[in-house]
Amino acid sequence: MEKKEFLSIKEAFGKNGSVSVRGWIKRKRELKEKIFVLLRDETGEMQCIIEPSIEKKSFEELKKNSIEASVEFKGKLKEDKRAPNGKELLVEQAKVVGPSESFPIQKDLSEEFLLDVRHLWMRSSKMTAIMKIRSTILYAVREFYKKENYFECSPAIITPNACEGGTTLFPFAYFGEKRFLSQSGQMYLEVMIFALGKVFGLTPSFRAEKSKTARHLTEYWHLEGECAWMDMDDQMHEIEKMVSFVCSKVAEENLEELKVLGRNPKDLEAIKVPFARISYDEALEVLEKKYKKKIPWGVDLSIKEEKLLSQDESIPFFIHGYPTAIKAFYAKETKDPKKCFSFDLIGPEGYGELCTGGQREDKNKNMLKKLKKEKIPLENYEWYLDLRRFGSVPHSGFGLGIERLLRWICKLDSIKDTIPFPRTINRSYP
């Protein structure tokens, strides 16, 4: 068989008589003599016949593999209802390319183990399907902030200075002096703001939080922007747009994949602007009264509130006016001190938070005064302070990490299962 006689599984459904395609095994049985292969790649799944006329030597090597040799077929296709498409192939010649004789997913199915041999579950209908969302996610949020005029940036990974705070930092040693890996891009990316108005980053993140939740990882892909002449307001529309946009495509183009996993295409056509809006104030009041749960005003909400507040809802939706007192030292306060220009975006179903932004402070006073009292050396955080010296001004930006919002469009139970090689605090292999 020729290199350029190869078609994919889908090409080939579209085709009549004599064809050639090539993948893997995914499901083989044995019945009067036949062999029944079920092949798949990245495009489909094939029904195929292997029977004993074909050439012996090719017979006896599809006998004794097992699921995920990988392998070559070349027959003519024939219509037959009970067939995925609606149509299998009888094969003419066959070829074991990569033997599988002992494949080891077999009946242990459970986390760790399928944890443990990652680089092999990947195959799974499961995981393929969540991959091919995750790459349309992507891809469609690159097109949303072109089609809004944003530049693309890459902020640094190795930096000096924390961002959300020092006690989840992963330090190293880099050449004698102490560094860590970049919990977020913010910083570098307000810088781009004075040159390039509205930008964002889409680059890996690293937190050290011992945290062991369903939407935890050490490492994750983090989507940020910042934006000059925006308040709290504008980015939250901002936002909202983008997860619109980002839900309208998914249910487009992965028709098949959202099938797989359970997730009604409509549920993701519904995700339109505008998203509803409630204050911390109001987000207290709601957990009293609905589900007797009072919590104390300056407390943050945990994922346990998060997931009160958005178990009944279909939308996503926004929490906004946080207390100071929890956020950064960079968050600007409102009228009331108190309060701040802050919000969350809150997955429905029970996700809880995507995504949190707000306003940023573009008066050094303010920052300096918070900066002391949280007692955080200055030094390396003059350059940032420089942005606020020369020629400063509104502006508000957001963070979004792409493995919380592929977990609520797939709806999964785990945010382990929305990135190749998940990262814990018990995990780093393979």
Ligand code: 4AD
Second form
Amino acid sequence: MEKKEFLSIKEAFGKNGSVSVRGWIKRKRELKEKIFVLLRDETGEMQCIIEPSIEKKSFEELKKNSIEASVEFKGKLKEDKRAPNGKELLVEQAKVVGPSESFPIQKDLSEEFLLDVRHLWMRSSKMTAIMKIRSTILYAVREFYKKENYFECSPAIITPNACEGGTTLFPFAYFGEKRFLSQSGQMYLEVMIFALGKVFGLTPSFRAEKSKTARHLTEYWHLEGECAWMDMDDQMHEIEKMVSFVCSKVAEENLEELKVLGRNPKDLEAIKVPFARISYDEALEVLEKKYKKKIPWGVDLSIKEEKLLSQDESIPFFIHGYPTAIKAFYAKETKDPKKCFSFDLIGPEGYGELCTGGQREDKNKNMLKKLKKEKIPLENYEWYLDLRRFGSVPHSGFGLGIERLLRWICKLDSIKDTIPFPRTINRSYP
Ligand code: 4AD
Ligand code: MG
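Any chance you could show the form predicted together with the named molecule after that form predicted alone?
Everything in the complex follows now, all chains and molecules, and the chain you saw is the first one.
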């Protein structure tokens, strides 16, 4: 078979008569001497029938191979109402390209086993669907920010200091010095706004999370934005527009995949701006009145509270005005210094925190006070303080975990299914 002859399965369905296709055997059964193969590639699936009248050697080879062998077929398309796409392929020539005998994924479909064989499980319909949606999201955020005149920046991953506190830092030896894997590109993005105004970064972030939860990874992809001259309210508006845009893109481009995952595209089409905004104080009130759960003022909301607040919602919403003491040192205080201009975007349907952001402290004096109060050694933050010494401006930004967003969009139980090779406290293989 000639190289240029091959069509993707999707293209082949648009033709009549003779076609050549190639891909992997998804299902195979033998019935009355014939072999029935469900062939898959990245564009679709095609029912193929192989009769013993084809070349004997190829027929025997096909018989011997199991699912996930790679094959090339040439044959004639035939209308068949029972076939999934109304057509099936009567194979005339067959070739096994990469054999596969006794594919390991058969009966054991436990979560741990599927993670052990992630390199093979990636071919499943479920993982394929999630990875296609992941790709849509990554393209969509870039499209959105391009449209909104942001510049994409690439903050460093090897860092001298913490951004989000010392407890989740991964340290490593760097030519005789201690350095860390980045938890967040925020501080570097703050540098960039002085040159570029509105910026975003899409980078891996690392957290030495000791907890085993459905929403924590040790390595995740972090979408972060930072804008000069922008306050908290305007930043929340930027984020809701972006999330709404991403959802509409997925609803438009991934109908097949959403069907595989059992997510109704209408749920995503309905994600329209503006999102609701409630204050931290109001959130405590709802928890107490509606759920009889009293959270003392000043305590952070855990996933349990976020779940209660979001379980009956279908659209993400913001909680803002958190207590200063529970947010990072860089958060700007409001007139009431107990509160700061910080917000979380909460995913609906019980999913909880998708994103954290806020307005940054822009006065050097206040920033120094905060760093000292939290006993953070200044030496590695001198460069950061320079941003407040030379032409400081009001500014705000956010960080959103791509995997958190994807988990909600795809309606998945575990965050581990949102990334090709999940890293957690007890998994870094394959
Ligand atoms: O809330 P976080 O810690 O905030 C920051 O890092 C800020 N510096 C971001 C900024 O303003 N530029 O992390 C931001 C987001 C969270 O809302 C969550 O979506 C995601 O990053 N995230 C994680 N995702 C997966 N696994 C983890 N262990 C995560 N930790 C945070
Ligand atoms: Mg947060």
